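Shown next as structure tokens: one chain only, the form predicted on its own.
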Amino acid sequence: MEWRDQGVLLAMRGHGESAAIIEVLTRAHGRHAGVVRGGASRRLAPLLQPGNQIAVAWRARLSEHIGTFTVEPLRARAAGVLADRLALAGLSSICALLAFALPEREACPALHDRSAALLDLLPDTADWPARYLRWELALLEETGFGLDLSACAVTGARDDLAYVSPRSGRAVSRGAAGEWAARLLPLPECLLGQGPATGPEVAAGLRTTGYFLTNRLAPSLGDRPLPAARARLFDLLARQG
């Protein structure tokens, strides 16, 4: 059994004496596992950093063994975050989500390229973090826990959404919450692509997907804790100015 594609670092721990096992997330071939003989030696370890893009050929006698991995590095994304502690956190909060989020070997080239594009932003673009919400967006839509921000769930209004049902996952609008208010998520217009993106805006989101994340996501995988990875990013934007 053998094939050859592209994808993103998620995860990488020693195997033995100098041997490794990485989590790749690959376009065709989804979130896969394999061993990388030499991947602990000083050569290869700094190529096999979370985050960064790689060219594997993996190879096994069955397909449902774990195989090995031969690797080649495509763009090393890791060691241009390192200075910036935002930026670190961002990539380590989406390579852990997507370790956490995604079944084995299921392809989602879309949500690859999306997770690519995103990580390619984190060094270089100060707006990084609003699209890092919308990525979690597509997460929770990758592993059938969409929600709809289209419209009211009450009125069916388009206009003066405000907040987000935590029962049906659907926009309520500021009008339609009335007395319910209190107990609805919040919805920023940077949740909807719109608006002001600061610190606190986002972190306002991240609560409402963090919600979604941890009571439906999380439950359906036998109730894991969310990565402390996403926690560490969140706490960064909430204390921003």
Second form
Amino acid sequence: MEWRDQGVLLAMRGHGESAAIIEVLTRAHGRHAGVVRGGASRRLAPLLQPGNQIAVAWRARLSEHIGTFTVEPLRARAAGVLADRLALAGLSSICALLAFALPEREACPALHDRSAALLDLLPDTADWPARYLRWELALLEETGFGLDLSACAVTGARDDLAYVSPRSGRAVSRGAAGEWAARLLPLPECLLGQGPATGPEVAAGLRTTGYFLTNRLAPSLGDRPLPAARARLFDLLARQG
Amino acid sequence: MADGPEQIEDLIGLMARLPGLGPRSARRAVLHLIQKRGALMAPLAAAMADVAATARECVRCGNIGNADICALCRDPERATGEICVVETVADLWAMERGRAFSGRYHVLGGALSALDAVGPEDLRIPALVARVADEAVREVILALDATVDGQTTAHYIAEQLAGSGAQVTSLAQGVPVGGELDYLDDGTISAALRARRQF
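Can I get the form predicted together with its partner chain as well, since the one above is the form predicted on its own?
Every component of the complex follows; first up is the chain already shown.
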């Protein structure tokens, strides 16, 4: 068995004294693990940081084996964000959520491309937090828990959408919410790709996507807690003025 | 296949669990020890028994010594108001080999890691915050790995020490001594370029 692809490195852990096991979100082969011989060496360790784009060649005797990767660097993104607290938290959250949420070996080229494009925006593009928020929507969509924010679930109106129903994942307009508003989740304009995207606005959107990640996605994966990296990003954005 | 007495096979089995050794190299090492029994094996066994009985973690910095407070923390000349924060004791020993730092250390015991579910409560970060308050520390030097986990830990510590009055600094990142640009990864080159200084 052998194939070549490229992808985003999601995680690396040591294996023995000099090898490493990496997880890569590849474009055509999905989230895939493999052993990298010499992965803990001085030459390879800097390449095997989460968020980096790498070209991989995977080989194994049988398809169900973990197999071995040979890797070549394409884009070293991690080094560019190490000094930026918020961007580093963003990169960590993206990689941790992809490793947490995606099934192994199922191709999701659209989410790969979207994730790679988002990582390329770090750390210098000002609106990356808003794009990160919409990336979480795409992640929910890819995993089967997508939200329908196109129209009010009660009236069908497309204007004045202000809430999301925690039960149905559909938008609710301000007028239709009435006395139920306190029980609904916030729908900031930036979640719709409109309006201001300040830290607190994005954090409000993340509270909504976080609800569905925690209460819909995580239970479907064995009720594991969401990665701590996402909570750290949420905290940093919520504290921004 | 066992080809020695049971005790020797047991020793080989234990040696093979050490870093850098496998079954074959452990067998060679044990054979060498037996051949140098008086000059090497007996002193080694005595030294290992001594260290096993006395080695302990310093309650203040986390270094390994033979008392509750290690020699570095007891040394009055190291009370410079500077604390260097490292992930592991091996990192502390590496810093000491360089003889470039004359203050005191704080060993975290690892780094924050989403993959391994290591959180702040698993590291000696609260003890560091308490030390900075108690020891009139002027500068905290974060000597953590230039990895995603290492620098996430560094940012977290900097947040925890905000308002402590201590200056928080970190090691520079860039071209290593002896490094040739042609052989460096592009991430290191870009980090070095960002950290450039007046020449």
